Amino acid sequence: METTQTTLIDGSKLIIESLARSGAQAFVAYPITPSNWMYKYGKQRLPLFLAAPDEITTLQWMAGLSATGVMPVTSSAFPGIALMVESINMAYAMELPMVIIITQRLGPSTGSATTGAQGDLSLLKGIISGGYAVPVLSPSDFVDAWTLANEAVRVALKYRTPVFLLTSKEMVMYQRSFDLNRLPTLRSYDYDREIEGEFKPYKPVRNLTPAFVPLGDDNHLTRFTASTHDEDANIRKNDPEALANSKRLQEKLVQNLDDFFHMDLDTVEGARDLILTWGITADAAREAVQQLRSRGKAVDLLTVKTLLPVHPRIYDIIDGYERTFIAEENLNGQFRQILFGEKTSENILGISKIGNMITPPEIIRAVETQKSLQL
């Protein structure tokens, strides 16, 4: 009989340890609350640690490391991400793998550094100029923190892209009693360096993604550029090959979305109501569903873990219910707006809140009254 390995641990330690085992080689960051523990553990656990003087430098250094074949990771919060946006776009266009952890906190602006939130999803929806897709994964519990950190490394390297791991203060800073036996063994990943045929820096090889050749390679001349370019990395304007290459940046992620789409669907017979949630609010949603079922109310729960790009399967699931309640800790229901726009509907209801986490009784109240709830 297997004994438990129960310990007090926080999500930051699980994420960093997972990243170290998954193939991440460098942690680069400028310290910011509430990502402080990421900074501490990253310094202790990853082979290379660079303390950047600011967030702009952080992403520039990460781009340089990635271009030489070193898999980099950073963590920050909204004020830091705001400064990184231009360099994130550069890395996206250059197709440089990296993982960016966001610990969400209450905004706007500097807001409250010690108050959690789920308010940065809309930023990520439009963070790439032109509205291009970027992978956003969001853990709903400690097991997710472990497995999705591993998945973030895999996706970043396989599709040569920045990947966001969207967390919150309560997920990464608070310690909980946790059985380490619940964590699966992880696989380590590396850059895809297998070339097929003639090498061109941006010629797609597998999964609409080019093979990776680092700067300074002895056998191939490689280039990286963030300007509109053809397969040879030559800067081109309105050239059909260059424009097709730009479209490929979107297509490689959208067409391969099945490969990295993650969700949990908890169902019972006869349910006509669905609670949809993500991230830290999943804890309250799971408890609310248990209480509602104990009262004889059949209700299902969908926890979405790959938030972007939006998978069509989410709509297919929602279409099977009379009402869907979307619970998230932000003012306007950001994921609900991403899914359905600004249009209100009697069948799509929101449960939103700022300043404190959504509680199970608040979710229960919305379901029992069949009304949206903004707190």
Given for the second form:
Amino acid sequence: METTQTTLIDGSKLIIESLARSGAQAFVAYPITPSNWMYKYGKQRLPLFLAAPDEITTLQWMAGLSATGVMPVTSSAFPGIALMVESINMAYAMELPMVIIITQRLGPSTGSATTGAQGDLSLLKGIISGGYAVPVLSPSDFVDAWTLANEAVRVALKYRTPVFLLTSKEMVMYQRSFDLNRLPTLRSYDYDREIEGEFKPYKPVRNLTPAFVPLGDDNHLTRFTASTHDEDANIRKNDPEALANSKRLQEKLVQNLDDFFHMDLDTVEGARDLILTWGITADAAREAVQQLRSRGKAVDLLTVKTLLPVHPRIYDIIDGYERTFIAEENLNGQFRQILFGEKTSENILGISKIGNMITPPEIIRAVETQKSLQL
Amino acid sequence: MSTTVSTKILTDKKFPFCPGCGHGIAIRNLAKVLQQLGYRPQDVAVVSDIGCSGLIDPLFATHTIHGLHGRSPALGLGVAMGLQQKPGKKTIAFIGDGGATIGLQHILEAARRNVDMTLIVLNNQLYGMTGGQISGLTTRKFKEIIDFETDVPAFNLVHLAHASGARFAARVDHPKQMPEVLKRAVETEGFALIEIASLCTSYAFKRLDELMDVVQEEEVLENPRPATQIRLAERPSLLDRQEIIHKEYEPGRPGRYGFVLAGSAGGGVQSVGKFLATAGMRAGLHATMKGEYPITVGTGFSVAEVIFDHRPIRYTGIDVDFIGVIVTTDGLEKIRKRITPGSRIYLDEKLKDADLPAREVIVRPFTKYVNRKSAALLATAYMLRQEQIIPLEALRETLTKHRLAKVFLETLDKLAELDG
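Based on the form predicted alone presented above, generate the structure block for the form predicted together with the partner chain.
Every chain and every other molecule in the complex is listed next, the one we just looked at coming first.
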């Protein structure tokens, strides 16, 4: 029996294969670099593939499919996501499951389509009008690409919400030797259609989430609406029941955050410095931490994989260190600003860079000099 | 709402429209048509837009979905494609003339795809909710009355939908014609658009005959084509086609090595990068391969970065000294600034005058012995043999498994001539 199944593979393939095995049924997209490998694989693998004429149509078709019980996914980059924003809000308000993959690339605007980045997190923090929380998962390596794609489908279906899988060109458009035996077996998920008592389209049943009845169901009639509404999906302005329903959209995600919060904490004895990172910078941080430790410098590494909503445990961990270095490939330190605002304390330092990946020596330099680094 | 499914298409709710508004006539006629055709409420999904026509979803005792302004044709098409998995269901989308202007692309797309759905366009010549502004479907005759951009004609939506491939596209002006044409639209198997003239008593006219004076002509246009069927199909795993690579050779030298292969589009650089990474894996090394090329993939530079390491590779960048292979001017110019004093470069003879700041530059006439499509492979094979990081045989073995093995192996044979 073989002990390894080593192959040369890219992150796009792992993500799409995982989505297909997890219960995603339709890939709907407009092609855009650097998400185009996922587009290719989506066509090859998902049960339904639709080449949308633009990104607004993409999200509308996805919403229509999801409302009938066909689980959709898409992949895009900032220019496409910008067009999708109103429709993402619609899907969020209607409580329609879907997975939206963002392959981050260098901005602003069209920027550089084939240069990686980690510059779209701030957009996702405020993407829902009113500042409502939306799940954002970000893989830090190929195993994460596999498991978090699965998790994105699970969370989308369980909590009836769009889920973002936030990746980068460097994750999905390069190949590496990889042992397929490292990939865990995935569970497939479906819409939660179990009704308890009288069915109301927006009456929370489990986990502050309503049961799902698809359009066209023979036993129950359902309604979906993007406007402010009560449990019956009647459009209301600012009456208490409708506002409570709107607040529930946030609460179902924040109160159940433990269920989908993912991170890795790598510790050694005596560390007083913490490197915190996410996404594509994690590989450089892992290398930097190993080199620092080999030089006798005790340093710990926190890799956050569920970026939004922000889990309070991140603050608890940071509080245990004298200094925290937050490394991410963007101009101003987007996750750092989400965690601590524009003005941070002396013990929160940033390592930021645009145009190229942050390198291990750059992280090492920041830690050894105890200074922020903006490149 | 009730969970009990009744047989009525409409609820008992009072219509929310202004007195005399034409929208209610269309809704009542549609309900009658659906019942005539035997549709049950659970068989129908009504998709509504924004504006006065967007107030309709509480009036229907069917499935409903209420979305954004101008998007109901696209949302409706998504619903229609999903409902194709459940036979006997019907998607009916509503939109106003303002929404139809925003979502014109969606309408044309739905028409050309011709999936089974009905789109009802309630054209009252204006935006009722925001004060009577004009839309793309407002006729010149009406604009002359209200003195609003009289030199800009209205879209002929029926013609546009027909030209885009709609199975059925019609305009109904007088309410008398409405039941029959609506019935034909709903009966259509494929995309059916019906534009219905509707009276806005608040911002346009009080009387129907005044409206009839300004609307576009009634017509029915058909394309005899079958409805597009949407089916979900199981597809094979992407991993089934992955080549599993086993260690067959011993590496020559342990350590981490970065290779930068630089050439031009069409020169096979990306493939050679992949062959090199795979060859490294055959020698038991960890490997990464990253391509870089302009968005216009058929022209300009093409660069492949490959890393070998006897340890698992974390960081995938090459930011230190590397081994370079440069076979074209495009490739040279792309990586020139990256070349460090510790790098070693294998350079085609045609580029020998390039003043490179590398520790060593090895110049050979690669392009003398092979064409531009094979130069990167020959140069990489030469480099590999000289560096002895992995056996050249690991590369040869990789090439033999390719469908173009014969061509590739002939290129490797040129190494002997290069030596000579």
